[in-house]
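Consider the single chain below, provided in structure tokens and representing the form predicted alone.
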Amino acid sequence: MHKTLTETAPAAALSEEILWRDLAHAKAGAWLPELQQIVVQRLERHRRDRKCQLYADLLASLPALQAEHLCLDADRVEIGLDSQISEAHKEELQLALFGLRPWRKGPFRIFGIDLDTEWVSWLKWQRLQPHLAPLRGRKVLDVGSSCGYYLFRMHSQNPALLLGLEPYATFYYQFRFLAALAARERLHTLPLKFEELPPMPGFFDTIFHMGVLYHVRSPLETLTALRNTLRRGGELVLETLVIPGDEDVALTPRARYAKMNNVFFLPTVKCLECWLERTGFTHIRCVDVTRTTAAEQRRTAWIQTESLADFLHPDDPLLTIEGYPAPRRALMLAQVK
């Protein structure tokens, strides 16, 4: 779609009214007022947080732009055209995007600016998409949604609701910026962890939980809570780090794994299947196991931190720097009984 650039509210503006309207249209339950209170309290904390305020001020200072050219169902998500924006505004956008680093998930092209993110996220999406239940008309939750790359990719399937959860301020404000430019309906992210949600029994049809499970201290409790948040027959899309092997075992790193100090359990695929069975899931299947390489995760100008090459053993790329099996990720699908 090629149209002209239009003006809208500042990019940092969060339309909470639209969020609550969309949840009400999606037949939210008695938990909605509690969720509203939790979100209001969290945003109030953001207003008192120096880092969050810097992000909010950065976005509020940008020109009020809304892109009417969108290409969301593409490997590189496109928002806006180079020809729709002045050189001065483009320079402002470039500086703002750099100010929101690190950009983990993507890539994007924003008004002609190529945002080469750390992860080449379309590789995972290509591995996963053919196996997903159709998202049309579904209420979808994406836990750990980062800047929203996968939410944007899902939007073209016309789900009833897309809701991300992203507790890290940098990634949350990245999403707010992109979402304001794209101005899509029924697309939101909350600055919360999954564990901070009130009980929402059976509300979602599909839950994506990718790159999160190895960060939780009690994976069985988390899987049980995910099952309770899905409707009967709903689909869980689970992606997590695994270790090779055919036994029902899991690795618990002593201190760090690939320099991360918050990795608690890395199961085998067979162990992961057992966890899903024990927490009430059925039709469990592993659709992909892929070892992470520099073709998918690498340092770019859009991150100012270390990346995969820094996490691997210098003498053996099949090991982490600590000597554990190098990162490999399994994609699992399962349904609620």
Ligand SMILES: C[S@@+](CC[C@H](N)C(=O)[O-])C[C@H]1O[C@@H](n2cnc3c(N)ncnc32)[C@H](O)[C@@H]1O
The other form holds:
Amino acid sequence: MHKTLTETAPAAALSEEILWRDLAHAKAGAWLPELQQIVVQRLERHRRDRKCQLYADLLASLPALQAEHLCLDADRVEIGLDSQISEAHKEELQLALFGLRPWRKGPFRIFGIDLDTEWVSWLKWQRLQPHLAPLRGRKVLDVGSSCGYYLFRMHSQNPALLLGLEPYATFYYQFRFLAALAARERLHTLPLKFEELPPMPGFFDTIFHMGVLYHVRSPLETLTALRNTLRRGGELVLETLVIPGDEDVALTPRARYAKMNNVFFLPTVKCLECWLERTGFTHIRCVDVTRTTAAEQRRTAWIQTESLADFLHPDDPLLTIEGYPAPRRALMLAQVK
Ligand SMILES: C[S@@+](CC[C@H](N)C(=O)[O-])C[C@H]1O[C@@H](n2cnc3c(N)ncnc32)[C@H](O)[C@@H]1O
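Based on the form predicted alone presented above, generate the structure block for the form predicted in complex with this ligand.
Next comes the full complex, and the chain you just saw is listed first.
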């Protein structure tokens, strides 16, 4: 989809006021004031945090660019054209983007700057997209939305509302930065964990929960809360790390898994189906299981940290460095009963 923007896209265009207006439009429930209070408190905390302040300054320093070209539903999401900005502006932009590293999810081309992220995220989108209920007119929540790559991809389907949740400040400000340049309507991210939201019963039509469940200490509680946040018949898109096997079992790593110290449960697909059934979902389908390889996750100039090759066993790529089954991810779809 190619679009032309005629208006400028200042960072302020994505202020919280627009979010509250969009939520009110989307018939938010009595929970809206509580959510506003939680967000205001979180942003207040950001204002006292040096790193967040640095990111906010980067955002404020954005030149008032007029993106004449947007191609959001492309494997490499494009915002703005090279030919549109001066060399000086491009250098400024490149420095600002570099200041927001590590860039994990993408790739993007921003006014001609190729942002080659750690993950080749379109591979997952290609595996998932043919199975999704159409997003047109839907209220969509993306839990763990990172810099917003999938939110941008979804935008072309014209949903009624796209809301991301990203608690990690660097990724939250990456989204704010890109969204300010793209200036799309009804597209927002909150700097919160899903578990920090007030109850929003039956509000969303589709919830994406991808790459997050293994970080959660009580996965059944989270699945129950996800069900309660969806309307009846609404769709959950769940993607998480799984282990091979046909039994109803889950692995809890002793300490680290692939060097991560915040991984708690890795179920088999059968166990995941059982969790979904027991938390009130129906029409449960596993549409894909893929082992993660270096074709999908690798070190690039846009991350300053380790990547997949550093997490795998040096003698056996089918094992993590700790000796657990190497990362493989299942994509599940389910509906609320
Ligand atoms: C592995 S990344 C997955 C990103 C993206 N959803 C994807 O599938 O590529 C997990 C993201 O979820 C965020 N996250 C972790 N726990 C979360 C929670 N409880 N609620 C919302 N986001 C969370 C992290 O900050 C991180 O950006």
